[in-house]
Structure formats: structure tokens, C-alpha cells
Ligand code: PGA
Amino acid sequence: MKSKKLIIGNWKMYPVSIKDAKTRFVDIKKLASTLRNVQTVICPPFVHVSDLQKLVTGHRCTIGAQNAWIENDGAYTGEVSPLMLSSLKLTHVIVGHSERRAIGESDELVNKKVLAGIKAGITVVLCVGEKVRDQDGDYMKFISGQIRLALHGVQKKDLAKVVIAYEPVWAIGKHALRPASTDDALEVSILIKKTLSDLYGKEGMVVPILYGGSVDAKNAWEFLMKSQVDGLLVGRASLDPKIFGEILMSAEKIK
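Just the structure of this chain, alone, in the form predicted on its own, please.
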């Protein structure tokens, strides 16, 4: 898997209708299913997951989930369990996204979600990233700490089911301070590799690292080429089959 670029589309709470979701997914799949150097995963709102999963053909363009709970069943109103995701044959689940952390998810809860996802046999896409990039470099300790806390209890044998996505919170959304640069992403990519090496030795290098932060068709190739990442976590741009297709083609051209 690591030889391929992993491109994940996080659709967040779009689109509203299943008809629209199907149209977008089919358009994306037409291209994605032809690409040899790219693994594409679309993570739609959960209400669309089952219908879109029925449209999956082959392994090059699959469906993932945006979140999951820490238990497989029980009295947890409104939650979806990792085992439910597994029963639908979903390949990936996003855990610890900055938008989830912003509404109160703690590092402890993220850790439990990581462990639950791995146990259910789903590849966990662990999101990490700092809110502020200070001049003293404390953000480096913060990101490393996020990784260490989130992977507590994860064994070397489980690393094949882990992906780490770096999203600089300060560079995302309407209130972004500035766009993140490829140097910003490269610095953290190196930090993540060092943290994984400290935790797991050379076995830690099997974990793919993604960049996610206002990725679009104009900057995707640059981030993939210059930041030493193995793929991208794409937000709003993944909802537009044309723009997302350009991102996929940028990844396909990188050997």
C-alpha cells in the first residue's frame, strides 16, 4: 500500500441527497478505478455509506467513514460502532479530526477510537495537528505528544492498520492565519517519522503519512513532491469530481 499514494476524500456533512452523493461518487470512481499508483478512499456522511458501498467495484476506489465510537454495541445513542463499519466492508475510518477535537474529543478518547478501529480490522486514519505555530517550536512537542497518546497500546503488528494525517489547524478554514507551505508540511512529516521511529523502531516506517490542509488541484502535486508525504486528506475539494480528479492525476504521475 505504501508504494501507492493514498488520497482520501472527506466529504464532511455534504451532500444532502443520496442522489447527489451517488452521482459524485460514480464520477470520481470512473477515473480513480483506472489509476495504478493511487488508492482512493471516499468518506461520505454515514447516511450515504451503505448506498455508496454498493457502487464499489474493485479495490482502487473504496468507501470509508468519518468517525466511529469506541464500543461495538451498547446504549450509545447516535453513535456508530467500528464493527458496524467492518460489517459494511468499509476500508478506513477517520479518527481525531480537528473538527471532532474542536467539539471536545480528548486525546484519551481518540486513543480508544484508534484501538477499537484496529481491533475491528479497519485502517485508522489518525489526524494530528497544532492550533498555533509558535516561534519557540512547542508545536513540535504538541504534535509528537498527540501521536504518542493516540497510539498508546498500539502494537507493532497493528501498524499496518494505521495512517497518520497531519492537518495544521491554523491554516484551515475561514479563519486561517495563512496557507501552510510545503516546508511546513515537510517539517512535520519528518517529525512524525522520528516519533514513529522512537516508538516502534524501523517498523514505524510502514505507517503512511498524509497531509491535509486546504488541498486543491493547484497545490496537490507540490505537497506530494516536496513534503515527503504518502498521500493527502482532501476536504471540500473532494466533493467536486473534476477538481478531485485533477488531484488524483497529480498523485498518479508521481512514481
Given for the second form:
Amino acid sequence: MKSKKLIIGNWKMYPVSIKDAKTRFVDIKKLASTLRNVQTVICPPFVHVSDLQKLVTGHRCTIGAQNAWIENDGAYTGEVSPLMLSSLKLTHVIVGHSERRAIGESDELVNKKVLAGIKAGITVVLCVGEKVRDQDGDYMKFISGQIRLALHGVQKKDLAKVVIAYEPVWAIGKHALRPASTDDALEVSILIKKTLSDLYGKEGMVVPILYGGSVDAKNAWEFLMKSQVDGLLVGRASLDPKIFGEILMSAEKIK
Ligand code: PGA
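Let's see the other form, the form predicted in complex with 2-phosphoglycolic acid, since the form predicted on its own is already up.
Following is the full complex, with the preceding chain placed first.
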């Protein structure tokens, strides 16, 4: 639902032990399951997914995945299929994260993953974002190009299963150049809406838009208030239940 804020925690390749993962998830769920205005999704590493899924107790705090393959089964060593994820009742799958694009995932592959995820009934969290911000504004064309390529073949009726996360590569992770400003995020949020409206007309407006990249307890509220986004994709700060809890509380307060 667009009116609820969507806060997704991308745990990347942390934590190492399942015990640790369970403790953190239970801690987060304790708060998240009480929040009326927030949908929380935790995306742990694959090996922890089914254990954490067993700890899910309602719809307010669910489990997602960080990636999925383009077919539902087959000879694909090392891959996990979207149907496997949906049969575990995972709600979301992140697709096209910049850390995966950096190891060779092309726009064409991202598009196939988007289509496969939707077909399997999972909400796809499509990540887009530029590596650098140039003076001439070419990054705007780059981002709308990424969206157009990734959504190729996605029908209007499928849009309820699509979320777009703007994650400028230069603002992600501990080596981030600088955090994006709320204006940086606002500019691109408007661009994403414009691109969706060019592609789908007003039906494109059902797609929630997230911001991600160095989100923490200090800036979460500002991004939600000032950047016209429907939620956040949080990396590092989602691993700390206390900090993540503060982010969730910021989102809860916004009506
Ligand atoms: P970060 O990562 O919050 O640690 O910058 C965000 C992401 O990569 O999704």
C-alpha cells in the first residue's frame, strides 16, 4: 500500500551465524510488528531466509530476498529461483542492486529477473542509480534508461508487484563519497515518477519509490519528509536493531 511507509533492510552478507541473525530479527520484529504505518521487510542472506521466515508472525514485518534467478528450476548451479522464494512465502526480492550490477549483472538480466519475480508472485524491488553525478545531468538520462530497460515487458496489471529504489552508487556503503542530500533524492524521485507516467500513465503512480544509500537514524525522517519517497532501503543501519528501530519509528510518525 502506498500510504504505509515501506522500510526494507538489506543485510547483504551479514551476519555470519544463524543464531545472530535470529536474535537481530526477533529484536526488530518486536517493534516492527507494533507499527501501523510501516511495512518492514528484512532481506537476509539466502542461508538464513527459511529460519527467519519461521519467526514471522504477521504482515507488518516480513522476510525478503536479496536476489533471485530468471527461471523457476533447471540446471543453474548456485542459483535460487523466484518460485522457491514465493513458496517460502517471502514477500519481496531485491533485483539489480548496484553490488550485483558491479559483478556483471546487465540491464537485460535485470529485466529478466524483474519479469521472473513478478511471475512468481513476489514484489520486486528494482534498484537503479548512477555511479557518478555529472554536471550536464546525464545521470538523469542514465537512471530513466535503467528503469525503461528493467521494466520492458512489465504490464500495467503487474505494477502492484513493483517497487523502485533509487540508490546512487556514490552514496552506498562505508566508502560512500557523501550521503545524498534530500534534494538529490527528491530530484530523482520526481524523475522516476515522470518515467513511470511516460510508460504507464497514471497507473504508474502505484509504484512505491524508495531511497537508499547511507540512510541512518539521523537522516531517515528527512528523506521521508522532504524527498517524496514512500520508504527507504537501508543497508548497514538495518543490522543494528536499535538504530533500525529508530528509523522505523521515524517512518511511523509520518502520516
Ligand atoms: P547502506 O547500503 O545503507 O549501507 O549505504 C544501502 C544499500 O546498499 O542498499
